[in-house]
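Presented as structure tokens, the chain that follows is alone, the form predicted on its own.
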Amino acid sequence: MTSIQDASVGDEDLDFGYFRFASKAEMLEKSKSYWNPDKTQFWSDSGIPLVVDRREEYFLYDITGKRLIDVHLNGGTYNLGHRNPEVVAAIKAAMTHFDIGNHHFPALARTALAEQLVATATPGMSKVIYGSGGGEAIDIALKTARNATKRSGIVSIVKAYHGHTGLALQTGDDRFSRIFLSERSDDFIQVPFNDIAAMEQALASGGVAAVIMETIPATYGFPLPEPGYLEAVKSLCDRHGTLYIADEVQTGLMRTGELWGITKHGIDPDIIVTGKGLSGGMYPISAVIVNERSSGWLGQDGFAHMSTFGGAEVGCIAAMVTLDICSRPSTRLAVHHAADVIGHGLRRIQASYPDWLTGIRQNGLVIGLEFNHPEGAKYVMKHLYANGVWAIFSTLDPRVLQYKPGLLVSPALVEELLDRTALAIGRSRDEAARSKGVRS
């Protein structure tokens, strides 16, 4: 019989103490029965029958023992690696004194983290509002902007993704709203990315509370903003009295080589949204950092938004340690070095397969690999998985593979990753060619 410690040794009799499955096959069938039949079947059909068991550093282990280098990181949730020892130790220590806390009252850890977030954010930020996940934080940001401006209009980008909650859903692609009969209302406007004329037209009405932008749109495949584009958007916002919300859920916390990706553009947004990696993947927490102009409702009616688990005190301790690690000069140096080596390595791979790997979109360790096939990233994903690497295709542009190495990835692992990537890209190209998928 396997145990929690050694369950990855075999596929049979998966006993984890609190629960047990007779085999991986049984677990997958029950996943379809009791959890999510379509998603479970999709991964099996895609050649990714992954059931994550042990996880450590930048490695995932399937329940059968298969090891994978994780360059998906669940959207950056595991920037610091899985179960980072410093974060784990902090949570263990915190649980001797703290729990979730009570969201109605001033709280020790919540206040300490808020002060730290304000200190490390862009200039002008003054207060923090907490959520338990990114979608909730986006909803908070949009409500905050509407209160501050007394306007209801929201502008986002075509093919945007900001989460699946109520207001966040309205800002994103209609794939995720139609199924729930939640089509975009007239208050929500979308414009193409990198189209400043369309943005200017959208703001000209004067009724827009906020423009919400991922600094680099993740689910759309990491298209990079053209030089001057984000700066021009901020200038338009200032001219029209509109707030600029920087969604830094995936681009923040040193992924681009700076703590907040937006600072590379010299922009001081009105609102920053952070989540995913904020607790090192160990506790649900997200945060909305606002400037004084945006913070009015907190003084007007502090009960206007409540979140039972938002700013849970144990999560705040995890976030404080995570923020400290991400802010260290040694972490910044590691990101810049890894980004340089990986960028050069990917360009070498591209030189071997220029008709297949047609584009490399990179800002620090935010990387999108573009392939010459409408679903090219799915081919590459499958072959990477077979060759011991986990990366995911971009949901709203499956030509592009999301490729996100961790902030603290070692030089040795970088070299192994590039070797495995080169092999997988070659094999995926061959498979696509056999199926007549590569376009000239």
The other form holds:
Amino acid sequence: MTSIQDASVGDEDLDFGYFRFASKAEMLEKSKSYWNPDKTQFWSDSGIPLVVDRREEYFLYDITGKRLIDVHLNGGTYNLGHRNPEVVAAIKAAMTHFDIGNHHFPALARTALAEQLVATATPGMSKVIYGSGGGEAIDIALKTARNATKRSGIVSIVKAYHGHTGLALQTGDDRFSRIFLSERSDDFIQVPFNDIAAMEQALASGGVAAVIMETIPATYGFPLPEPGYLEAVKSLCDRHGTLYIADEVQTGLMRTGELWGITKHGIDPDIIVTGKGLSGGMYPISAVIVNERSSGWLGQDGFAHMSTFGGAEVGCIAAMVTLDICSRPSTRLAVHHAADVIGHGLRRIQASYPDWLTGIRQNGLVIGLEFNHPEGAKYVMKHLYANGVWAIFSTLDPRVLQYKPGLLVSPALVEELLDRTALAIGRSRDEAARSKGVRS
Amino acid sequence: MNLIDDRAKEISRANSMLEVASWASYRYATYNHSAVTRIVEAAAKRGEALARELAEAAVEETGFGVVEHKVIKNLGCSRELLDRYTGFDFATPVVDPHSKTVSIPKPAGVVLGITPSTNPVATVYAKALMALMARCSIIISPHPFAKKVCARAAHELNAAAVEAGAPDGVIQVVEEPSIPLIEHLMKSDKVDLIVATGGSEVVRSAYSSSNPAYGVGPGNVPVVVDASANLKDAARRIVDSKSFDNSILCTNESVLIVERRVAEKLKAELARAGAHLCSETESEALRDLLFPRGQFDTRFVGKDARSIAKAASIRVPPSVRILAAEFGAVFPEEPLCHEKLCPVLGLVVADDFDDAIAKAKAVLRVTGAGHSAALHSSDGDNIATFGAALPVLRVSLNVGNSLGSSGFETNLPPTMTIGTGFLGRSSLGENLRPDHLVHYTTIALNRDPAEVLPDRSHLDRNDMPNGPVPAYPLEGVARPSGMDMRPSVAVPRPGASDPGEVALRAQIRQLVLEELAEMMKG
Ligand SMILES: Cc1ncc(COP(=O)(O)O)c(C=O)c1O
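Okay, that is the form predicted on its own; can I get the form predicted in complex with its partner chain now?
Every component of the complex follows; first up is the chain already shown.
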């Protein structure tokens, strides 16, 4: 394994035992040949030649040894830090007894996790269906809603992002479906975010099984729901017999200071979808938590949806530990403090660059930073990278930077992060100004 | 089959507490003096209000000590501590135009307070309030034997502090102490200072933790009565002090040394004050009872004089409060010159004052160097000689040592943590005070008279950069009605008393007694 000490030689010898590359350059070449040429090239072109090697706490290390504070966290996958020791210990212990399990049979860990998810979810939840990724879980949620309502219509938000599997893809932006000749079918309706009239119109037709909503649309740059918007959507759903599916893949698991972001709105959804951080970034697992009204097919034909890896038992144990850590009062308190201190810090930075950092969207540790340039967040991302911070622009609104510090950040790390952020924002502003991007 | 690694679980419990403590200290360190005063007052008043209830709970849980005396200590470490430090300011910068310096207080940060079973509540009070005065957060790690009452005390003080505006978690407590958890806390780089009060073992491990630490050594207090003393007052004070809390404190007198010239008179006064002076055979019986095979029998820790007399078949009147057992030579092989955590006082007659000093030093060679000695005298020469000769850092003069060296009946700083200094293998040589939890940044100006300090009003500012912790939730989010959104670290639960728990308590009790026995040997 490489480490910071041998980084100087490491570049020439990336020997991991199971595999080896002669150099970073060779690795990147092979990444293009065998994996994904466009993506690989994109990051090189963006000034982010990152190949993640070591990862621990909230740090990523490039194979050259460069350290980055991770505030992307893959959308919350690493909420509890990379390789959180508690989660790692649980997985190691689990592997002495469990494997993925047999998806046809009732299973120990799957049942135990389901009970815990139901117990910690919003009131009225009743059962859990498992997947191995967010998109798969979204598909399950949508199928479940269709079964429960005997309707096929699905309403989502323009610029929503729920994943790239079959049905999930249909709820999203056609940037991702057109290329695969998989554009939206007529069952899938999209309405602008925060537009309650449009929602009302979409539901009025009567054929809508479910509205699917990210509590705060992530890939769209975390625009905050206007006060009362989500609540109004929920009551429209109630009025029209439509289910409300809360996609909590990014906003769940204490990110907002509550285990599920939707509870801050006082909404009891019919279905909650969770993934990403559910197992501490150590073992793929996702879950759909459904209320009694939605759970009909599980009584009627339990074999109707199958997934070999869905609810893999090792993942279930990782998820139980993660759920426990996320729901600790100490974690909630830490999020409250960190959110407040980071919020203050960002507003101080904004006061220095009001014409550049034009907006701060924040709910707990879900933070979007809005810049005065159509691709502003790409500039900031690059300068953050140069200054030791990894945060990513919002794919569907590159003006906005996704800025998601970990739940367990220490005060000292918060201060360091804010210092680095201030510098990077200043420098990105200068660069964007040079390329005449800033409108003032 | 249990797959869980218990050690890992304990470490994660410790880490959760450290996260909270770090944030609480980060926030609280920026509070100004008036905010701190409000918070300290609120916590101290809560402590005062619960002084009796928790004294009763402590005696009930540990099985030692005297409720009335614990009430005195609990009030001392709440109301009195507050009174004594009223007007003291450990938060505001101090500008000194003469020395051309500005001193800016910097709190230690996260304090780990290790508290003993003998003074459970009072020590929790004292450490927590001092931490609050110094703008630190504190994690209390109580002795397992007193964990419930300590948890209760800590939760109550935290709640009062939080109601007065402190960040939640400013005072936390380890509810279920375990070795891996405490080891992890001690070694953690998130702990900024350990303040350890308890047995030598705990103190030594605090010092070897690699974290900054104050640990204090054991006491074994010699008290000397010279020929110039008011014997009646001395006798009364010694008996009161020796019987205080059934003598489980490190400050209770251990061996009384009296000048021969006044020995008989003093003995008569002692008897009048409530001491039973044992005959030679009775002393022998006591020795056999308390030190079978030379080792203290911990069943007698904190038991009252009459029940000990009964156990040794010594007939005493009901008014007896202490037993005094005379012996000749002060050597380590004499059990009665060791610390006795019960109201049995060793008694030695000295040829003259010089001999008394020699004998007092011999007592301190057994254990207790750096701690305390007491003197009853009105002779200025003797007082000076005594202070110079004895290897202790405080001498209680004409006062019982129990409340004398802890500052409740003297003007020493009131405390439950008595620094034994270099003499007693500690870095703390004084009674623990709030300012021991603060260091100061000193801005020092050029001595050149041409350089003058700017206007002091700019320099003695102390602001709260981030402000107090905001209410929950932060702005921008609707708050569901009827839901308590206030983050709370730990909700105190009434303790269960299932059979497993009872057995566990018995086991812990045994461990504690063994530990105490170990302490006595050393
Ligand atoms: C809100 C939301 N839902 C669903 C998904 C899909 O998850 P996955 O990538 O695991 O399929 C994502 C992924 O980014 C997401 O952000």
